[in-house]
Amino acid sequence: MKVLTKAATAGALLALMAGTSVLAQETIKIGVLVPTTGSEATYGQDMANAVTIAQAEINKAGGVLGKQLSMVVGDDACDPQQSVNAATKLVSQGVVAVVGGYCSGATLPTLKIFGDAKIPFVITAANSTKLIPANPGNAFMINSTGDDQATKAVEFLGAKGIKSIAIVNEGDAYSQDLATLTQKSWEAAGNKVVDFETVNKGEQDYSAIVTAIKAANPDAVFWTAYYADGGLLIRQLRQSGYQGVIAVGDGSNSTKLFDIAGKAAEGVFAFSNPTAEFLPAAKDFTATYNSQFGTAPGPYAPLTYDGMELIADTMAKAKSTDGAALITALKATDSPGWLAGAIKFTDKNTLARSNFIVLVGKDGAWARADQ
């Protein structure tokens, strides 16, 4: 007969309590770590948003294990020291599974908060090479890598006949990683970068940058952070006379990169995930996005819809909440998925494949440039 420890039966005591105490929830609470406040509070409430389209729906059809879901956010600002005080509290509130992930580099340090505590973390937007390394194991990435985004960049403007880029990042983990691996896919085919620039976010006047890109003369300019600063820096590029092409990566695919530019963002394009529009099994969804908030769903709402029902999917398959167990059935997930396409992951636990599109802003929108 095998003797426990005092601590051994402690731990398995407190483990037991853990998974009884979720049980006896009236509901079975999901984290939601986005960001609200902030810069990029937009894509943060959008994606909030999309959770709880998903959770109305799927306790409507009688929730998960008898039990319904409720939501918890968690606002990590795209900051990463209130992220870690946003990851902390939601494990303190006894969420089972987090959901979210926008700014890689707030992501990047709750993923040992939430990888100590045993709980899963579906990452629906955040997806910088960097958190690749530092996942604990408990993390999964439904939105391809940057170096899947850079594979597509270099491949689309090498196919329209361009030699040169200039590449402008924030210092970001998020931005600095794609400016990164694009510089290097860009020259190991054979083409120049002219120009590698970092700003500081919150900038306003971009006319230094502007200055050095038109003197480098680029065949494009590629932009690799977020649509708020992004916006300014390509009106003031066109309003100096720069004609080249101008790209942007999938943290400037929003729609509100037009109100920013104007009509300096015609003719940009974005290398992006999949956005509602452009995805056949999001008609209903959509729909409902607009009866429900008044407005179209924004870029990360069909892949964070996507997480939250993954995350319901893999509790009713393991038929538990326990982290451990949702965790293991996560690393197994082999499905045709929801909104935004089959859901598979690689032995690093990132998307095993490829979903970016190439859009190109027309007449004040997106439209498909790949097709």
Contents of the next structure:
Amino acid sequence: MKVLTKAATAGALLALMAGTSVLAQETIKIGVLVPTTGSEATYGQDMANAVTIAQAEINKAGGVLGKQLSMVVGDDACDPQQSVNAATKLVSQGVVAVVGGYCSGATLPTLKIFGDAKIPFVITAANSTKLIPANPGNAFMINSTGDDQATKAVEFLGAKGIKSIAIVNEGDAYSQDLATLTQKSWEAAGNKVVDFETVNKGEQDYSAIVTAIKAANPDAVFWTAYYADGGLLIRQLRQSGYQGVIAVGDGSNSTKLFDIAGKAAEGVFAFSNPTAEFLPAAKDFTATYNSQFGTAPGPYAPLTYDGMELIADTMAKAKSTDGAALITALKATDSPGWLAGAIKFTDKNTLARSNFIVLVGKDGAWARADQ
Amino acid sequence: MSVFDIISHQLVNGLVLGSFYALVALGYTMIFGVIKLLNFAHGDLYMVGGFLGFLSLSAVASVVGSDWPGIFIAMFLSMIAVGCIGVVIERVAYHPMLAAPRLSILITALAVSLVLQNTVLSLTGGQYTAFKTDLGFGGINLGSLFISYNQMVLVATSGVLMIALHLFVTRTQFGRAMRAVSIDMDMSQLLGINVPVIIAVTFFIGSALAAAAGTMAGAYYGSIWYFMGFLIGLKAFTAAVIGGIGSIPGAMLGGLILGLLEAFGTQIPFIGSEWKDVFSFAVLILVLVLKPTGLLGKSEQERM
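What would you give as the form predicted in complex with the partner chain, now that the form predicted on its own is on the page?
Everything in the complex follows now, all chains and molecules, and the chain you saw is the first one.
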């Protein structure tokens, strides 16, 4: 049965992509730019699935401006060249707005294409800070960026009454970036970074670093890299008797952390982008997703669902499908109640308030810590 | 923490790390001693040892539990198995190459390393495997210095293995033959020493020591994966060179020195821990400049 539904959906998508649908003139076309092939296809498909659910719900409730919505999927394959082709094709097919964007590298060159065509683009996963200056004004990022994670970390740890932290990264672009951003904003908040360490990836023994951290005696340790080595570090910190707070970045919020760190991961805080299982508002969405696609929604499904809903909502508010009108209306968005929380934009079209959530290790699994 | 506390803590950290390096370095040095081969697959035998130790522990845990007794049994089984793997590798990959130029056999060693890594990669899907044990967090406090029981058992076990090896090499017939082969393989053969058997025994012992280190590391750190042998292989090789490659006491000394250098390297004032490897390798270069044969290496002839 599920296979049938999938096949039917795929068939419908193909028909729409080819533009042969007889209904084509009467629907409002929304472009979906995601990788549906290549290494990141799982995530792209997950995002397309989320749009499918949103579209069906909107249409069932009567559509927008008296018309039904249809979706046109453009496959960027997480490749900058292919994404340009896919974006150009979406423009020529007459989409009024675009939702999606998973790989930052592939999303970057499409900003100008949609910008020139005055088509609003709601980016729901790609979150490199490089996208911000490249935005010609038509793109809206509803996933928090690296800056936001650092801000969230500083805010959360600060609220816990922590004054001094040790930051440990792994020397790669991602973890070092997060570490330096956090260091900057933590010190800007008037607090102290008492120890800043870089470890080698794959080194099993972190005891020397642990001793250095203990000697600096921070209130909290923030690990900005991935779960595998993070698990080892956490385990060795706790084994050595470190009692302070331990927090990890979104590269370490995998449940595998509990396999590696064992009991030591209890009480560890992790930052995460808003995933469905931790969003109370996404309960119905999760159930629908599960029954329709036979699997749990992936990490960017709720945000992508929000993106599609945001577009529909804005069209209804602006009473128009004109690109310029939609962009103006999107800029003015200020509303709570989306799956992942409130949406309000800064003057750079990024989220005014990060939607990162905080998780805590509890009985060998993650639970929400900030609610 | 006072400066004295930090020093004593790092001393313990360095000893634990150094024991692992020394056990792996011994295999490097023994194999280099007998057939003049830098066995770059040696770090991967450590990794395979970790996985076989994990499998053995899963098999025996229901009977003996998964605290140290169980781990020792698993370690023993893993040592036997990996020792045999080492012998097979030597027979299949290195033995036919013994007459070939050293560079060819070195490349063969790299190929063996890739085969071992990729076999485990395909069997585990590249995922980290949690090495679950019942090891406690207990230990003793000496003033403000905390030494866990696990650390003590680790260092003691490595010590026992190294003493046993030393006695084997210096006090037994096999050991004497091994030393003879390392000095002059052809002459040993003429004098009636069964050289292929001696080489096989050397590979067995070297690989078994790597497996012991791999199993203990898995149990102590709590996770294993297919790439865990790479970095320690490089470090152990460095340790063997510092101590003087081909010299057994040198490998032990080199391992401990490297472990201590790394521990104290994180503690150098004003520069970050990312410089600790630079520090260790600077010392390596210094040793090689001042004493090109390594600390305990001899310039020629007797190597073991």
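What you see is a predicted model; the values in this text were computed from it and never measured. Positions refer to the first chain, counted from 1.
- Figure legend: rigid-body motion between the two forms; of the candidates 181, 67, 288, 355, the hinge maps to 355.
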